[in-house]
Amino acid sequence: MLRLPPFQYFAPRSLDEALRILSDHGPEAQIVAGGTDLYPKMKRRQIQPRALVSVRRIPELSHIAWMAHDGVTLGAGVTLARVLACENLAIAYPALARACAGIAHPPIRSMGTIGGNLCIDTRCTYYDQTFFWREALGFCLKKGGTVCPVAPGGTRCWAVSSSDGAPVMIALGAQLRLIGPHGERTIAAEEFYRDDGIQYLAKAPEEILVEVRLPCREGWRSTYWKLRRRGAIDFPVLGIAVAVCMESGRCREARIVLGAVGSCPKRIREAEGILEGNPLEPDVIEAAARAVSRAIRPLENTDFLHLYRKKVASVFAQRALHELAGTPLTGGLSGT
């Protein structure tokens, strides 16, 4: 049986108190919300904080606030289950509801939070193993080693982004509000992620993600498609978020963002350019889907062969765009 290592647990009731505790304990402290990913990683000794600072009791992180003509603000501590229970959110942001519904299973969604999913650690076949397994094989660059088994000749970690929410937030143009010891700042979701398997967030350890601001998306349609081994529980090995704004039967603006194909979500601007200014007709959709496949280079460090994931990216792009266009699907792969 894998057991948690010893640690101190703090449950502050305000942001000021949480920031003070984080400052006092420095790099030995770790923020925890639902803990659905953190605690298993602690058991496997991938992450070994001496102090855990829970943000579950901080009121500012648990609100859902609708703003007239300005969209909605979600506290980072809002659970995935609560997002799914809000019908207005599902109507206004279908991609968000689809992504949350595909995360793990109901007990996990009742504990896991929006902020936790957006900040979730990157994953890799060589990293997400027990301590004993990693010790026997040789520790990887992300934890304790000097070589990345995925690309031994390189100097960087290739662990992949494992968040379902991240590509959706980028596609929807979300803004993230963070508070730290030096004040607060707002950053676009697209700028929040770095192409680095270790330093994958543009967030200091002592900063707290407080809320997510989703702009009003009137006239937009959005969806999310996910590939994984099983129909529940598993992390994505491919996620594609698509949002389009239609005007007079043509696509005025488009956003296509892929997750789990690299160390950060990848926006496919070439495919967006193919869609913009055109009706969502089959030939346009097929051309955009080909551009999606060309743009990604998935590696052999997650489930499924990388060539299969590359092919499914094209198929899922077509399915997502046909869904938003309201046209029937033709050809492509059978259900995965």
Second form
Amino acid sequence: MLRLPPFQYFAPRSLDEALRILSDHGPEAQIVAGGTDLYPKMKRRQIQPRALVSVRRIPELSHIAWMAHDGVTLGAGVTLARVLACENLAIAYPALARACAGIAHPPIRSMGTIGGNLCIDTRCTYYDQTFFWREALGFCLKKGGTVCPVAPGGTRCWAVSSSDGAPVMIALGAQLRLIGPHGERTIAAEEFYRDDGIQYLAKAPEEILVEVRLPCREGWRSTYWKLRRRGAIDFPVLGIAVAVCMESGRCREARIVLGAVGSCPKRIREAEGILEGNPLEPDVIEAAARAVSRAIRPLENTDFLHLYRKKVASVFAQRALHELAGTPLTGGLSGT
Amino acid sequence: MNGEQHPLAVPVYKTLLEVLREDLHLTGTKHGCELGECGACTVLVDGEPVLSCLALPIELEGREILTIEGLMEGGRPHPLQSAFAEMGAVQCGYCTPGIVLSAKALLDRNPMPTRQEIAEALSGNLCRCTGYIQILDAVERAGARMRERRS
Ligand SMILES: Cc1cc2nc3c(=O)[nH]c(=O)nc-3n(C[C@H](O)[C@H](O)[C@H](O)COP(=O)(O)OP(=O)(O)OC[C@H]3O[C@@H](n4cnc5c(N)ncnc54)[C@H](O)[C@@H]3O)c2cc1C
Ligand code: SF4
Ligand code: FES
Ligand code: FES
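Now show me the form predicted in complex with its partner chain, since the one above was the form predicted on its own.
Below is the entire complex, every chain and molecule, led by the chain shown above.
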């Protein structure tokens, strides 16, 4: 049996109580929501917190609240299954529904939360292995070692941001509300991530993600395309979230965000610029798709060859944009 | 648990899977990957599939758990159990408890699912033996029987 290491478990019923427990235990404590990312990592001894602070019973984390003409607020503790069950969310934010529907599989979607999804640990072929495996190969920079086998000459970790939700939240312009011992703050989803496989979040460990605010996206179209080996279970090894706002046949504003090609989700501003001011016609789409592929440099630390992922990035960008233009392409790869 | 209450004292870091198998001696729930990837350990919590290898009993306090041992109805096999046996949807049987419970959750919510919906509902349950076709057939047959029974 792969067992969890021992820990103390706390189930606070308010944010104040949770913050108090987190500060009492300092770096030994870790927040847990559904546990679907954390528990496997603990079983593999990648993370070994002494105290777990569950956010499941905190009422401020469990709402879906619509604000008239001003979007929606999702509590961080809302499960992925609840997001999927909400038809209004799928209508207002198709990319979000599409991304959630592709996460893992049904039991994980009923256990895992949207907040947990935005905070999941970065992934790497050399890191997401059992203790035995990692010890046999020699530990890497991210946990216990001094060398990164992916880029042995360097000093940084290139583990991959593998959340399906993260690129979508950035593309949709989400704001995240965080509460910590020194008060609360609200930041753009884009600023929540750091380009570092180890310190991948711009958040203190004792800060709790309370809610995600999605602005009203009337007049926008959005979608999400995901590459993985199987049609279920697997994490993304490439994800593309695209949102465009159309006005009299032209793209007024565009957001293209790639997941799983680096240590943080990556906005491709050059591609956005190519779309803006233009109709979504095949040559414009093709130019934007080429810019997407040019801007990324995936490494050899996930499933599939890195060069293949780079190539599929432009194919998926093209398909996603054609989908939003109402001229869907058909053929081979079916982004799931 | 399967309609009964069990007062239990177990370490907080034991997963539901470990408690089921080692403390309650209910070994129908299987352990596969123990990392959320295979579905062998699926049980139902308030009717929804949950991976017992990633759930802590303390997180499920007061909720109703159904394992494969609790599926018989009035001493008779559940229609899913009969259909799986009849259609050759069980070979080594290791994936079966999890698959049958995932299928039960689906049929309780949606009595007449399409084949696509069945495949989607079972997409977290791996089977190394059958090739899945017989499993999809068995769920369809069980669904039909359950609808007949109800009408
Ligand atoms: C087999 C398998 C397949 C998976 N496939 C996918 C996939 O395809 N795509 C994908 O995106 N994910 C996938 N996941 C990862 C994970 O299941 C989901 O991302 C899920 O939504 C995580 O949510 P959770 O509530 O279970 O997070 P937890 O495991 O509870 O937490 C994850 C991290 O977030 C932190 N955290 C949780 N809530 C908060 C909060 N409110 N404030 C601050 N920090 C918090 C925790 O400390 C932890 O570091 C998969 C997992 C498994 C086991
Ligand atoms: S990128 Fe290198 S340091 Fe980071 S997890 Fe992978 S092997 Fe370890
Ligand atoms: S044993 Fe729980 S999912 Fe594999
Ligand atoms: S019958 Fe053997 S794994 Fe499914």
